[in-house]
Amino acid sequence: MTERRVPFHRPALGDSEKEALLEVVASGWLTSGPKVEEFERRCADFLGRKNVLALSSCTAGLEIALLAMGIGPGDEVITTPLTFVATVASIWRTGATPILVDVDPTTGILETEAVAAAITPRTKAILPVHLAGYPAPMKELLAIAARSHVPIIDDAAHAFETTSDAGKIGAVGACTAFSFYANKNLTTGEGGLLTMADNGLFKRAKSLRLHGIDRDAWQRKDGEGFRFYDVAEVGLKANMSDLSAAMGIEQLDRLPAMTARRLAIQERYNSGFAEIASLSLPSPPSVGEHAWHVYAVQFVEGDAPRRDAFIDALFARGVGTSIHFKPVHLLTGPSKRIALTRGAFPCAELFYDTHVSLPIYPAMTDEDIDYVIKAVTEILS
């Protein structure tokens, strides 16, 4: 084992985040309050959509979007098998049925023809995932959605900075859920965001965020003083704290520099790996902007055992990796509900079998990047 370590991820945090957290602690107001309101305003400006809710997770955002739209038992939501389990679990928790369709073998993104073929009278939403920060083909998906009279709910956990061929992710679909988990391009430790186009749905979602209560704690404290609240319907406990929001505000200020660093790492990787014939390298979309949340290389010969040996060899050299993702129908728990086996989605399965994600984060030093390039080159030469 080497003494050097390049973990798969290390958060880019500095003194500004520490000071912001201490300021919130000193204020005595820790839960949803003025910092959450400020963070929501800042995110709304960044994304170009006024209806924005700061939440405890992206998962909560997806579930609230589905519930606000009235999606439930007997309904179907079309989505991808190549995603984190939370995407599909959010649909199940509403009582609706996820309808999985295969992906483009190059990008891992929902295949639009397969989406169109899966539409039925029970279809109530299309839920694409912007995998790795690469944009789904939103123009095509929005056209399919318009013809079928169903909304688009984006899972943009990887895609806070992503722009599609139809515009900025977060401002083009009916609803978009983002993640600010610890390893995301912008982090609040734990957290998420939901954007919505419809004002009425947004009002309902805002209530669902906190048990269905009509006013949050900050609103009840401020203004006219305490008034007993009402509960219009049973909701979730999914609000963001001021502690998380304070961190997010500082991260927003640093986001342009962090995004530029990710792009620079991607370019150095592509240059450093250019002569490795066994690898296919990721590239930006022809239209739009890639968030470069994940940098995943593919073994072109489709040799899964070799991919796994490659992961082990990198680990022995102190380089962390990940896989995005094992298709949900191949996971033990979900497979009991989906009742599909290997072979059901050949493109998603091939993507899983042949891809490996390498470290890409702003806290990487130039020496870290060079070390990863050297390790990959030596292993595959």
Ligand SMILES: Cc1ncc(COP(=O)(O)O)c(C=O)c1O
Given for the second form:
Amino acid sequence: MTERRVPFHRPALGDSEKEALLEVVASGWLTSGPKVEEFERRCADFLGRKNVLALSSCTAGLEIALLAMGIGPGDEVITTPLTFVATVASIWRTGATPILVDVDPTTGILETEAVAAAITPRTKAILPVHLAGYPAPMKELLAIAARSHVPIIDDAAHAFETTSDAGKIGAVGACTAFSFYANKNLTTGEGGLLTMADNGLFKRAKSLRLHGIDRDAWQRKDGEGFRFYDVAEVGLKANMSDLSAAMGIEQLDRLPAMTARRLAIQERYNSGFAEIASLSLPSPPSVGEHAWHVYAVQFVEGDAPRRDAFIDALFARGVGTSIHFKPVHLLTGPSKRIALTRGAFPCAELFYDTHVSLPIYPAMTDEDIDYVIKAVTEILS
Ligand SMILES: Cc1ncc(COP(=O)(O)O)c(C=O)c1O
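Return the structure block for the form predicted in complex with the named molecule; the form predicted on its own was the one displayed.
Next comes the full complex, this chain leading.
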């Protein structure tokens, strides 16, 4: 038995989420309806963009954004190998080709010169990931995108509270997809959100969200008698339920406190680990705001075996960890499509080999934080 167990994540859910769920159950309307509409309005206010779509996942959001833009076979989308497989898989599912480029060695985010060099006449979008909640260099990426006449679709799965050097994430890229998966800063169990600048694209995305149907069940249900619907084009089944949205509304109310707690944990970690010479610690961006979805430390002169031994030692003391991420070209299934091996993206690979993500979530107690600091310090001293 370890002295204490600090899992990698525990969601911060309270009585208000339970009550909100019971209220939806009692209402008799479970699928997309009034709660989804309210959640979308609240997210639009929070992000500062009116066109927002609540979805079943961030993965669906990325796919819908690409499809709404007409991206498909023969097209290229520039993105990062240092991401969750969903980023790249959403491009494959449209029939387009992901063009992977290496990352900045410090942030793990798309390197802008590499992006500029990868633009071809077939490039149809640039898809950066705000890894860990740290903002991608949006000013530079927007300049490249404008020069090349391509849009930015950003993967903001980690970045609901992030602000970049060009403004709030969600209101900067042509399309932005967020995740509300169980371990995210704001959770609806499973869920996602897509924001879009363009009204025409938004209309198409809204229809793609639900089979291409022109009005959803909630819109068909009011008192004007039976209504036929039409299917404009074949879409996805990616709507959010009112159950999820009701949870999301409660989570939005608590978001400022949850964000402040993440920031406080990061600050305590950074001062607690300051004397450990073998570690490099994450820092906030010089401009903008970090969402601190992930807190990853790096072994300064490390390699994968050293990092792995550290993970095992923390596990033995009851502390959960994670890795963000094993680059996609090193994963079995994707590697069959990408046909690139180790050495293709040295910065992404070194980032993977030497980083480990520690627990950071509002449900951590002060004792949990002190325990993690003590465990890391003892293992590395
Ligand atoms: C970077 C990144 N992109 C996309 C996703 C997919 O999110 P979802 O599970 O909501 O589809 C994740 C999920 O964790 C992620 O980490």
